[in-house]
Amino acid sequence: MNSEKAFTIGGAHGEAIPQLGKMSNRHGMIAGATGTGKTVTLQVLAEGFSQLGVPVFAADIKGDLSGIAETGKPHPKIDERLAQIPLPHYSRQGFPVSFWDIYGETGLPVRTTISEMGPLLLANLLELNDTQEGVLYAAFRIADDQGMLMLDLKDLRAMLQWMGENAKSLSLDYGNISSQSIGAIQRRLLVMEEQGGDRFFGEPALELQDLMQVDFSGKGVINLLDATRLYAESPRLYSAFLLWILSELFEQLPEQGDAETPKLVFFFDEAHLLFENASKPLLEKLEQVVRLIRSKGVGVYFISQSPMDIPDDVLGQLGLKIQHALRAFTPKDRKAIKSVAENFRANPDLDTASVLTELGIGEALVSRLDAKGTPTVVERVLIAPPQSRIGPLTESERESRVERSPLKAKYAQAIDRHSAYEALKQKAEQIAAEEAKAAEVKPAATRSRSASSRGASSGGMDIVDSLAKSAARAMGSQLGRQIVRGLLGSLFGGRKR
C-alpha cells in the first residue's frame, strides 16, 4: 500500500488486497450462501473503517457482531490465516461500539417520529393499497395545514379518527376519505404497535450526528443495531427503519468533494428485504438516494445471499464486490452463478463461474476500485481474520457497555410532549364543557329543541370543525410555521395532490 488511507481486506498470491478509503463512498456488497463467512467479512470491513476513523452503522441480525467490542482470542485457524496473508500491523483488539435496540432492551432506544418517517415509507410499512395510501397522504397534509405535530402512533390514530368524523367536509379539499380506508389503516396500526411500533415512534428522536462519532483514539465508533427480534417479528419495520436513516443522512449531510475517507459507512444486512416488497415509487427513490448519497460522503454496503437480490440499477453503482461461495444444486442456481460471474471484471487467469462453487469458508472473489476509480480484475482472496472477538458478547458484557454509554442520559427515557393527540383531546374536552355549561342556563324546552336540532345535523361536525380551527390557532401560535418533515416526508413523501 502507498501513503493513501486504506485497510487490508485479505490476501491473494502472498500480497495484501487493500480497500482504499477515498473509494469507500462508492458503495459495496458482501454476498454468498449461508455459512460461507459473510458475517466475519462484515466484521473485518467494520474494523478497517473504524481504524481509518470512519464511523460505522450496521444491523446485527444474528447477534454475532457484538463481539467486535471485545479483544479477539488466539485460535489455530487464525494463526494459519495470518501465516498466509501479509498483515504486519495486525493486533488483537476491541473497537468502540454503541449498542442500539428499537425495543430498548439490549441497547439504547432508537426512535423517530411519524412526521419524520413520512407517508410513503409508512404506506409501504403498513402494506396499504393505493386508496388507503391516498388517505394516509391526506392525514399528513391535514396535519401540516392545521399546524399539528404527529410524533407517535396515537397522534396518527387521533388524526385518522378526526378525519373519519369529518370526511364529508374534508373531501372538498383533500379528496374522498372513506371510512373503510380509515378503518383498514387503524387496524394495520394496531398490528404495527404489537410489533414494536409504539416504541419506535416517539421522542427523543435519534439525531444522526450521534451515529457519526469518533473516540478519543481517533477510531470511528461502530453503531450496532440489535435486529435479532426486529428482523424475526417485523422485517418490514426493520427495512423501513434502515431506509429512514439512509434518507435522513442524504437530506442532512452537506455535499463534500473528494475526501480521504467517508463520513459514515452504512451496512444493510439481509438487503433483499429492502427491495422485494418495495412499491415502485419507493424503489425509485431508494435507487436515487443510493446514487446520490456518495456525494455526501456516505458509503452504503449491502449484504445478501445473492447479488441477484439487488436491482441492476443499484448493483451497477457498487465499487467493492466481495462474493463468497454459491451453491449449484439446481439449474436455476447454475444460471444465477453465471450471471454473478458476469458482474465481475474478467480475470484471464481465473474461471470465475467455476471458482464461485469451489470457495472455502473465509474465501471470496473480490473486485474493488483502484486509485483512479477503475474496477480491478476479480481475484480469489483469503479474507483477513478479525482483530476482535468472533461471536457475541455475554449479556453482562453488553449491559455494562450500554450503561456506560455517554448517550444513555439522552435517549433512555421516552418523552411524550404536547402533539396532535393532546391538542385534539384537550380542545374536544373544552368545547364539550362549554356546551354543557351553556345548556344548564337554557330553559328545558330550548334545550330540547337544541338537542333535536343537533341530532339532525351532521353528527357534531361544527364542534369538531371548531376544534380543528382552535387547535390550529393554538399550535400555530407556538410553531409560527408549518411543520417541516424530514426527507421521508419530502423526498420520500412529497407527492403533490
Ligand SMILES: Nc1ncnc2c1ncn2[C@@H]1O[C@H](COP(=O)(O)OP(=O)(O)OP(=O)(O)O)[C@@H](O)[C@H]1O
Given for the second form:
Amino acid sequence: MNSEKAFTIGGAHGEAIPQLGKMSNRHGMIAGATGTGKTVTLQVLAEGFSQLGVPVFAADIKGDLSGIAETGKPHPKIDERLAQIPLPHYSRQGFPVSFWDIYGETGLPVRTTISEMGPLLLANLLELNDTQEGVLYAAFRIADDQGMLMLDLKDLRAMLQWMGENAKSLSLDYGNISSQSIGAIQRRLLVMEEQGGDRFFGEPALELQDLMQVDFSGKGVINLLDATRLYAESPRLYSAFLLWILSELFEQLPEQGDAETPKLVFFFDEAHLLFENASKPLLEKLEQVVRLIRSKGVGVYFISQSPMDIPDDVLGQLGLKIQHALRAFTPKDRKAIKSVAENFRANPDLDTASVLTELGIGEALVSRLDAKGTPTVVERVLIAPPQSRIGPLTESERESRVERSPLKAKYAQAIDRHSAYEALKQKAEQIAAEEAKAAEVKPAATRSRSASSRGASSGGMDIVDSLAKSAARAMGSQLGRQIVRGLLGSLFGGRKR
Ligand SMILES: Nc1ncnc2c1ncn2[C@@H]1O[C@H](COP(=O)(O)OP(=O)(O)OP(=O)(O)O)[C@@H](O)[C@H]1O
Ligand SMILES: [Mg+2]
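Complement to the form predicted on its own: the form predicted in complex with the ligand:
Zooming out: every chain and molecule, the one shown earlier first.
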C-alpha cells in the first residue's frame, strides 16, 4: 500500500481490504442478523480510525464494546483469522476511551440544555401532537424574546406554568396557548423525568471538543456512550440524544475541503430506532444533515440488523457497506435478501444473494469506495480480529478509567444556575411580598387584589421584561447568546408558525 492513510478491515482471497481515510467521511453501514459480528466489526473500525488519529463516538448498547479499552487476549480462533488476513501491523493493544453515561453511573454524565436541544427534537422526544408542538415552539420563542434561560426540565416546566397563567396576554403575540396543551406537555415532561431525563438536561453541557480528542500517542480517543440503561428505558431519549450530537457537530464544525482523514467518526447503533421514531420533518432534517455533514469532515456509520431499516435516501449515500449474514426464514426475509443483494455493485465471481445467507460469523459482503470515490464491486471479506478485548470491561476496570479521566473535574458535578425557574420563582415571591405589603398599607384589600390581577393578565410582558433584565444581569451576556443560538433551534427548529 502507498503512503495514503488507511487501515485494514479484513481480507479477501489473501489480500488486505483497506478502508481509506480520505473516503471515511462518506458514511457507512454495518448490518446483519443477530450474532453475526456487527459489534466486533464496529470495534475493528473504531480501532482503525483511532490509529489514524481520528476520534470516534459510539453508543454501546449491550455494554460489550467497552473491552476496546483493554488489550485483547490471545485465542486460537484469532490466530486462525490472522493467518488468513495480511495484517503486518496487528498488535494486541487497548485504545484510549472516554466513558459517558447519561445517568452518570458508568461514565461521565452527558448533559445538554433544553435550549440547545431545541423545539423540534424535544417535540419528537415528547411525542407531541401539532397543537402541543405549537405551544412548545411558543415557549422557546417567548424565552428567546425575553432572554430567559431554559437549561433544565424545571425551567421548561416553570416557563409552561407561567405561560398557562398568562395565556390570554401571550396569545396575542404567540398564538393560542391552551391549558390542555400545556397540561399535556407537562405530563409528558413528568414521564421523561421519571425515565431519568431530568439528569440529561442541565449543566455543564457537553462540549463537542471534548469528543474530539487525540491522546499523547496520536490515537483518536474513542468516546463510548453506555446506552444499556438508556436504550432499555427510554429509546426515544437515546435517539434524541444522538441526533442532538449530530446536529451540534453539523452546526459547530467549519466546512473542510477534501482531507486525508475525517475529524470525527460517529457510530449509530440500533439505527432503526432513529428512523422509525422520527416525525416527518425530523426525518427530512436528518437526511439533510447526513448529506451535508460529510463536508464538515464527519463520517456517520449506521449499525442495524437490516439495511431495510435505513431510508433509501440515506442508504444511497453510504460509501462503505459491510453486510453480515442475513437469515432467510420467511418470505419477507427472502425479499429483503434480494433487495440487499441488488444494492451492491455486482461481482461476476459472486452470487451475492446466496452468499448473504452463507456468511460465517465475522465474515461479510463488503463494498467500499476506491481512491477515486468509485464503489468497488462487492467482495466476500473475512473481517480482521480486533486488537483489543472482545467483550466488556469488568466494573472495576471501567470505574478506574472513569476515575482517572481528565474530563472528570469538568463534568462529574452538576451545576444549577440561575435560569427561568429561579427567575420566575423570584418574581412570584416578589409579587406575593408586594401584595402582602399593599394589603397591610391599604386595608381596602379588594381594590389592591383587582389591580394586581389586572397586572397579571395585561401587564404580563412587563413582568417578563423585568425578569429578562435581572436574569441577563445575573448570568452575563455570554449565556444570553447561548439561548438565542439554540443550536437545534436554528437547525431543527426552522419551522415557524
Ligand atoms: N472479526 C471477528 N474476529 C473475531 N471474532 C469475531 C469477529 N466477529 C465476530 N466474532 C465472534 O462472534 C461473536 C459475536 O459477534 P458480535 O457480538 O459482534 O455479533 P453482533 O452481530 O453484534 O450480535 P448482536 O446482534 O447480538 O449484537 C463475538 O463475540 C466474537 O466471539
Ligand atoms: Mg452487537
